[in-house]
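Here we start with a single chain on its own, the form predicted on its own, put down as structure tokens.
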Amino acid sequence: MCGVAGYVGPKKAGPILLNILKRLEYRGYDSAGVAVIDNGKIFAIKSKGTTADLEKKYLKRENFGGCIGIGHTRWATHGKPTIKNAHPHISGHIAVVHNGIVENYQTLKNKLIENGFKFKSDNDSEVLAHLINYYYNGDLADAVSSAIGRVVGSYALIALSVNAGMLVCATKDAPLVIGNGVDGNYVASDIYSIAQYTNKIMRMVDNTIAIIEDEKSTIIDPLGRPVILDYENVDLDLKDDGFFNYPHFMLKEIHEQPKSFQDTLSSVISTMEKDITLDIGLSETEIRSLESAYVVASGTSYHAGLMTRYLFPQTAGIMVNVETASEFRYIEPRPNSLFIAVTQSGETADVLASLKKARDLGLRTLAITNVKGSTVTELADKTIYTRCGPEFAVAATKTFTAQIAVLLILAIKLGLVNGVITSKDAKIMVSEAEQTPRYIQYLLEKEADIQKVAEQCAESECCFFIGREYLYPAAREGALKMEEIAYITSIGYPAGELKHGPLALVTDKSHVVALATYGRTIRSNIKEVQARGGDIIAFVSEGDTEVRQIATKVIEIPKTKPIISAVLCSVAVQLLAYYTAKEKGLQIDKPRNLAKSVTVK
């Protein structure tokens, strides 16, 4: 997973590239680099670590005054996160940055070595620099075209040469956008990263090549024939990207959930009449003809999707299959189904591949994302946005609960059309959903109690999160958060499955987090843990006295409907994971080996 950036114009490229890379860091932060052409030479700086580490090196350099350059921030796939494996890769007068995977790199590498090229890295992307150099005959665009013709895999690449005052870009199965600004032209992996410079954006499409100069951009196909792509005006909210009074972005974003949940709800319902204004691009006749739905997502978004296992059959009258995006390629979906892609960034590679498959099979497609202008919005028939603003911490929080808000309103809409629920039922459900921000705020006021419990979790060797029905996906999400940022082996289980294996792992050095805010059956599971010496942290509804008698620690949560209760428990386990990681003194916003968006398959 990587982010690429390029600039051509009258200004110094270095500072511009660094600013773009900072906004691309969600795509990778184990190494970074920039290269500019200055006085007929390529000057490059690479750094292991974040873009902040790269910037420190940049500020110490004098020869960096060029007005054309490329940049890269990396999350390692081929080769360890070292300076030698960092981009840009340089071959003579050619420099290249690349997002994607060159699947046949070993074959290409062997051929290039036979032709005298020397490799300095273990990175598959280095073959692209040498390959373009190999084919270069005075025309950079022609060399790039010849090079990508040999490549098997995916790429969003930007190349420069000291012999050409331009950038040449190519893309296949990886996003790349071009920005036309007053002070030059920009290219990057996403719109957000260059929106600080221009809102005039052109999206590249697969199997095209872009020639970017300071005053114009030309798009051609691999045979050199012109391709017409239009610019669009995209306005993004770039405010509110600071810590303010919070020590970490993750904690700030946890506390933003009352607002993000409310803003998302307000975008799909009419507050006064409690009517649903959500548009999914289907007529009522088309909705009634749907035989099933497929909800496809990865990571945290997948856990939000799991809520529909209970929500859609009960409320919408539609059977649903919830699939991890990386596995959807092996599934043959039923025809006449609605495909719902859930992705925070809109750039998750496996989700995009699944969406393309669904579209090719003729399914109606719907996307739920937080990022305007992301790739998923171009592929799906219709997009619903969560209204969360930028989310910077790798561990998703506010986007997760907002996704549940959208899925809830979607289920109500489908249920109304299908006659599963009445208009009166729908208004009651909407009113209950509107109370959620108040409940979340109430829960956030118990933050100190959760922090005390987290101090004990920090000593744990493993954690089990258990729940039933809607609380099962919340349990899985809690386990994921604990693994992501606290580095504690954690597993989310349906409570009834403990006796089918996991109880063998329960010891006096493990914690079991029981989400027990509704239903009586989980209490027997808590007793099973208690009998084996496990430390039990229970989140219960206010007034519950039974669980209090058998749990080690109890945190009360407002008593409400099951799916809303799951939202509240999700916020609670976010705080639990956050304070556990903080107690351990870990890097919370950028955990090791992880990136915000998985942009490779």
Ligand code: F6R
Given for the second form:
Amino acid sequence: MCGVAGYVGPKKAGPILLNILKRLEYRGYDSAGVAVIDNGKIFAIKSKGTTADLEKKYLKRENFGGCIGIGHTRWATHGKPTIKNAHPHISGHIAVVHNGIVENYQTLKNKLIENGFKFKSDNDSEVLAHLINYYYNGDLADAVSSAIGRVVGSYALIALSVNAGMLVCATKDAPLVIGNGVDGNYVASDIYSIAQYTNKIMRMVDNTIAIIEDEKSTIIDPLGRPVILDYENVDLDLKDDGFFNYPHFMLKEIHEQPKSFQDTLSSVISTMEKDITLDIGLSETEIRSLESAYVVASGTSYHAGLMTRYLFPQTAGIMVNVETASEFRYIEPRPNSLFIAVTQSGETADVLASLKKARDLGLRTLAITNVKGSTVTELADKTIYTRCGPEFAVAATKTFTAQIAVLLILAIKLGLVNGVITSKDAKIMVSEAEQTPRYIQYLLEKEADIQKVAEQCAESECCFFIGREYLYPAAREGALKMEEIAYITSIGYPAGELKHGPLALVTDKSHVVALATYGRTIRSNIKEVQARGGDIIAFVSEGDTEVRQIATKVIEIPKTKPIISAVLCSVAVQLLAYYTAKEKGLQIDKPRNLAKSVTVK
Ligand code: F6R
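Switch from the form predicted on its own to the form predicted together with the named molecule and print that structure.
What follows is the entire complex, opening with the chain shown before.
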């Protein structure tokens, strides 16, 4: 994973690199580092933890200048998250930052040790610095080219040398973009991080090398032949990156959901006529000839995808397989199918690999993402955007509910074309969906009640989230949120399955969160838990009288259609997890061991 950054130009490189790294932290925040060349020497600063920790160190030693430099923010794969393993790695006059994995690093390391190189870290990337040094013969681009010729694995690397006034970059299976600005040239893992300096962006493609100088950037292939890549003008909204009045991004983003849901919906329907404007890049005949759909995603996006298991057969009139992206490689999809990648970041490696596989097999591909210009948008036949603005907290919230909004409208569109629903039905469904932001707002007003319940959850050793049908993915999402930010072992289960095993874990130190806003069958499952001593927190529909009698704590949710109820329950469990983590005094926006975007397989 990790984020890499580089700058060469007339300005001091250190502060620019720090600013870029701050926007790359979603790729990892186990350690960070920068290296700049000043007066013919490499100056490097590294720190454990976030870029803010690095910045503190940098400010104490700001006496060094240097207008060329590289930076890195790390998510640990090889070697613990220590300063020793932080990038940049230095070998004599060479410094390197790397995103990716050097799979044959042990073989390369042994050879380099035989040749007298001394290793300081346990990190696979260190071999790249020594390898480039080993091959260096007065030409940095040549040395990088020879080095990557020996590497098995993936890389987005940036190298600098005290002897060369340039950065040399190389990529394979990891993203790297070059920005051409008025005040120099930039390189980084994504567009967003350098858009604060320039909107003139070039994406590197696999197996190319870039030579980035003060005035220009040149792209070559590993044999030194020129490669023509064009700059594009990107237009990103960078305004919205403050906490405003919220203590954490996560809480701010939870509260943004009425707007993000509304904005997403408005981008795929016409609010006046209640018609669907969503374009999926397929003609009606092509839609009708589809045999099935594959919805592929990871983590929270997978939970949004799971909603289609109930939604598509009923509404879209199409069979659907919902798969976690890391498992899709073992699945043989049916040929005449639509592949739908759901990914907030558009960069999740497993999702991208699945999409490439689907494309290679000739499936039509559709991406649902929140990030303009992300890699998934380059790979998919067609992209639909969720309109959430940037999501900074590692725990996804507003993008999850917006993904459900897109999937709902997509199902209605497919259902209309397939003749499963009438246009009158479709208009009614669209109108119901349009009520959701208002309901979310209403639910957010119950925040204080949820906070009170969370105080009890903070004592919990184990939380079970249960639900049926659409409430099952919502239950899984609640469990994921509770685990990732409140560090409480949590399971999201279909309510009817508890008795087939997990019930054995229920004790008086566990909490069961029952999503019971519709359907009566869950009542008996709640009773099974109660009989074993578990505390029950139930989210019920307004006016419920049955579950109320058996649950320990009850929170009412507006009474709505099932899928909308699942959206509301999801917002409720987001708040529950948030306040549980807050009660435990945890760091919330950047939970331990995680990263916002998972760019390794
Ligand atoms: C959890 C979370 C992760 C992501 C997962 C997929 O809150 O955010 O589970 O959902 O890493 O990321 P995207 O959606 O960017 O593909």
